[in-house]
Each structure stands twice: as C-alpha cells, then as structure tokens.
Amino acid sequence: MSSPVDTVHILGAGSIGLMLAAHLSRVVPVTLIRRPGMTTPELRFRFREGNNETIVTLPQQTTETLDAAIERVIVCTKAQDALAAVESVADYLTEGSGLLLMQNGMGSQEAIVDRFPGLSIHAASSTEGAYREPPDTVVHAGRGITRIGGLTGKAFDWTALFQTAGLDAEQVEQIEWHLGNKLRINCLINPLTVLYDCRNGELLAIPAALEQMRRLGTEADAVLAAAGFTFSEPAFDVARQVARATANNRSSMLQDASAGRALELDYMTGYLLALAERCGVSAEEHRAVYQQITKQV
C-alpha cells in the first residue's frame, strides 16, 4: 500500500466533489483544482448534513498555479469532462501518483486508463447523495457506500482514507462489476427523470414511467448478461428500491438538463447501446430513450 497521505487534490467542485472534500479535509489537507481563470485562493461554503451545518474553507489552485507533483487526486468531474481534466494536470502526475475516478456510467474510466497506463488508477461506485443549494451550500443528502477497486497500477488504500474521514467504503476485487451494476440502475432512473421531468420517487407513481422502467430493466439485464455481467436481482427491482430510497432526489441528469448543461447520457444509455451492439443484443427500448432525450435537450 501507499505511504501516508500528505495531501489530496480534487478535480471537480460539484456537489460530490465538495461533499468529499468537506469530509476528507477533517483528516487530511485537501486542495481543489479549478479551471484556469479562477482568482480566489480559497473556496468557502456551508456544508449541511442532517441538522448539522459547518463552514468549510478549502484552498484552491488552477493548472496555472500548481507548483508540485500531485500525490493523490480524486476526479469528480462529469464523465464527459474526466479525461480532459486529468490531461490538464498531466505535467504534475508521476509514477507515484494515484487517481480515484468517481464518474457516473462507464467509458470514461477506460479512456483514462488507455491514456495514462503507467499511473495507479482506481475507480469507485458510490451511492452517496449530495446536492447544492444556492448560493453557497452543499447538502450531504443521503448516506451511502463507496466501493473502490483498482483498474491499473499499484495499490493505494483509498478505502482506509474514506473510512478515516467517516465515510462508508469498502475495497472490492471486481470494480467493473459494481460499475456495471450502477450503470444499469442509472440507465433506468436518470433518463426517465428527464423524460418525465420528475424526482426519482415520482417515477414510481407514474404508470407509464414504471412500465417503461420495467422494459428498460429487462433489456439492460440481457445486454449486461451477454457482456458477462450477472446479477442476483433484476435491474427493475433494484431500480425501484433505489428510486424509493432517494425519492426526493433530482437525478444528476435532470439537474444538468434543467440547467442547460451537457448530459452524461453517452456514458450511461450510450455506453449500454454500444455494449449491446458489440454483443449482438437488441436494445431498442434504450435506443428510443436515447433518441428522445437527444431531441428534447
């Protein structure tokens, strides 16, 4: 395992990135890496979990102000931005650097491993929930678990770091399986919340959405089975459980669609469609959802 951690850098100052930063900064120095042009040396925000609210102040740098090698970096950007984000700090990554990828969906992890084969790269599948409230509040909305596994390079004990910071985390051997499991649930919930413009739990009260979720689940399980992923519970059953447990959440994809931002659709439904094509399995339900969303947003 790695030597003790001197500092952790975080790429991506969205809700998940800042939630992790708030927890980790209690046990290790944390620095945010922002886009060029950011002028303030610190980011200050309110962090709320349950009835507790604290003020968090974090140092932040840009690729223009970095001046030393990066020991560990957690990549919390959107999937479509992840590779470019890592490339932006490539000059500060060494053989001793460790990356933890926190992206939704699949595909971005493969692209980063292909681009940086010599680094220690881990990926995570997390059920932690967080969102931002204007103007300056980050809410840790739901406690979950973060499963972490290695993709390439030497081992880093990310799990122990998360646990020390009070986050539930576990080391897993086959992180790809966990990414696939989360992919199929994301493909059943996130796109439908965009199509029906609703919170996660509201999908369960819309008969047409629930029936569409059932069809998408059957198809997703068939595609993933053809790719070698098998699960003990059908995707539809798990998606209903997740939607119920996160009933008041607005999915990340719905938040992006409402704000006019680019969607992670290509790394969720798009990835599943590419996998279906490679495996020779029909995925017409997911294709219809993909086409409808790309026309709608």
Contents of the next structure:
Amino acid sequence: MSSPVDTVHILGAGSIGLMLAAHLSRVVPVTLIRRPGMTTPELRFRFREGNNETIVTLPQQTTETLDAAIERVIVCTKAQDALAAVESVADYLTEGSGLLLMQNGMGSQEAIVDRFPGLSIHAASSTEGAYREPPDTVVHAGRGITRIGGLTGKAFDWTALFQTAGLDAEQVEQIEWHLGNKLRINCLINPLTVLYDCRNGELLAIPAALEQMRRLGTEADAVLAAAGFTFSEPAFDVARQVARATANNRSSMLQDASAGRALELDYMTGYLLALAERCGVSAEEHRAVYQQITKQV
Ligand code: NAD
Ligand code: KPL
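I've shown you the form predicted alone. Could you give me the structure of the form predicted in complex with nicotinamide-adenine-dinucleotide?
Now the full complex is given, and it begins with the chain already shown.
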C-alpha cells in the first residue's frame, strides 16, 4: 500500500476529475495530468459546493513534462477516452502503480485491464454529481457515494483515501455487480432522455417513454441474467426509482448531446448489445434505440 504522502495524479481534468482533485488535495498532494499542449504549470479554478466557494490551485503536467513514475492515478476521462489516456502515460506506470477508473458504463474497464494486466486496477461506480460552469468553476452539485472494488492486481486503499477527504466511499467485493447495476439504469434512462429531450423525471410522465422503458427493462433483465448477473429487482423498477430520485437531472447523455460532445452510448447501450450478442439473447428495443441515437446526434 502507498504511504499517505504519495502524490495522487488525476488524469482528465473535467467535472469529476476536478471535483475529486478539490477534495483530495485537502489531504494529499494532487497533480493533474492534462492533454499535450497545455502550457501553464498550475490550474486555478473556483470550486463550489452549496454556498461555499473556494479557489483551488493545483500543479498540472502533460506527457511532455512528466518526469517520474506515477504511483497512484485516478482516471477521470469519459469512457471512450480512457484507454488512450492511460496509454498516453504508460511510460510512467510501473508494476507498483495503482489505477482507479471512474468511468460510467462498462467495457472501458475491461479494455484497460486487458492492455495493462500487470498494474493494480480498481474501478468505481459513483453517484456523485459534478459539472463545470464556464469560465472557471467546478460545482459539486450533489453528494453521492463512490463504491470501489478491485479488478486486478494488489489491493490499494482508495476507499480510505476518499473517506479521509470527507467523501462517502465504500469498498465492495464485486464491483462488476455495481457496474452492471448502474449500466442497466443508464441503459433505461440516458438514451430515452435524449430521444424525448427531457429531464429524468419527465420520462415517468410520458406514456410512450415509460412503455419504452418497460420494454428496455425486460430485455436488459434477460441479457444481464444470461451474462450471469443476479439482481433482486427488475431493471424497470430500479430505473423508475432512480428517475424519480433524480427527477430534475438532465442525464449525462442529454448534456453531452445538447453540447455536441461525444456520447458514452457505446459503453452503455452498445455494451449491453455486445453482451446480448455474446449470450444469444434478443435486444431489439436496445438496438433500435442505439440506431436512433447514432442517427440523431
Ligand atoms: P468531462 O468531459 O467533464 O471530463 C473529462 C476530461 O478528460 C476532459 O477535461 C477531457 O479533456 C479529459 N481528457 C480526455 N482525454 C484525455 C487525455 N488523453 N489526457 C488528459 N485528459 C483527457 O467528463 P466528466 O463529467 O468528468 O465524466 C468523466 C467520467 O466520469 C465519465 O465516464 C462519467 O460518466 C463519469 N462520471 C461523471 C460524473 C459527474 O457528475 N460528472 C459522476 C459519476 C461518474
Ligand atoms: O448516471 C446518470 C447519468 O445521468 O449518467 C443518472 C443516474 C441517469 C442520473 O442522471
């Protein structure tokens, strides 16, 4: 296990990366790793949580300026950028390096484990909420819990680090189960919010959307059961509870679609479709949603 004074690197200085950096930098040294081309040695941003606003200043480096092995790194890019981002720092990772993957969806974690089997890799499933407000503010919008579990390699106590920084975190045995549970929720809510251009809670009041969510749920239950996942409640019930609890949210996919950014669709619906194919289970409703969204955005 690392000593508490080891620097934590944050790869991907977006919403979740800077939110974590703001909290963790209160208890450990934190360095941001940015894309090549960034020139300033420090990043200064406003960090807001409720009525409390602070100015955070953190050192930042790129693959052009890194000069020592990376001990601990939290990967905070979108799922589609995660493997390339880790590959970009591969020269600075050693057998002792610990990675924590914060990506939503599934598939990006497997790709990184396959490519770097010798590292210590953990994954997280987080219900924290963070967003950026131009020009320079990061908002910790909603407190949640981050569940963390090992995928490969030696144990790293990421949970204790999060807790020391005042974040709610839990060590779990089967992080794959938690990722699968979040996957089914994301597959039932996120694409529909794009197709119906609505907030999460509004899906419950649109009869056609709710009926589609029910069909997506039935398919997701069949696919995930065939893939070996066991859940006590059907996906439709869980997704409705989450849509109710996050009624005022614009889902991350709707936010990305509205801003013209790449979607994490391949790591949500796309992953479920790949699983369906592998298990020989039909998922026509998810396929139709996937095709509609890729045509639309
Ligand atoms: P974001 O787009 O705000 O941030 C991603 C950052 O990664 C961007 O700044 C981008 O420039 C950077 N990046 C991409 N490739 C890079 C590379 N090669 N090197 C360095 N930086 C690179 O995204 P986000 O909202 O912070 O989400 C990140 C991940 O966390 C997603 O998978 C998301 O689903 C998950 N997540 C987000 C939240 C949230 O509240 N924002 C909550 C839970 C999980
Ligand atoms: O994870 C989410 C997302 O937007 O990506 C949900 C749970 C749907 C909350 O908005």
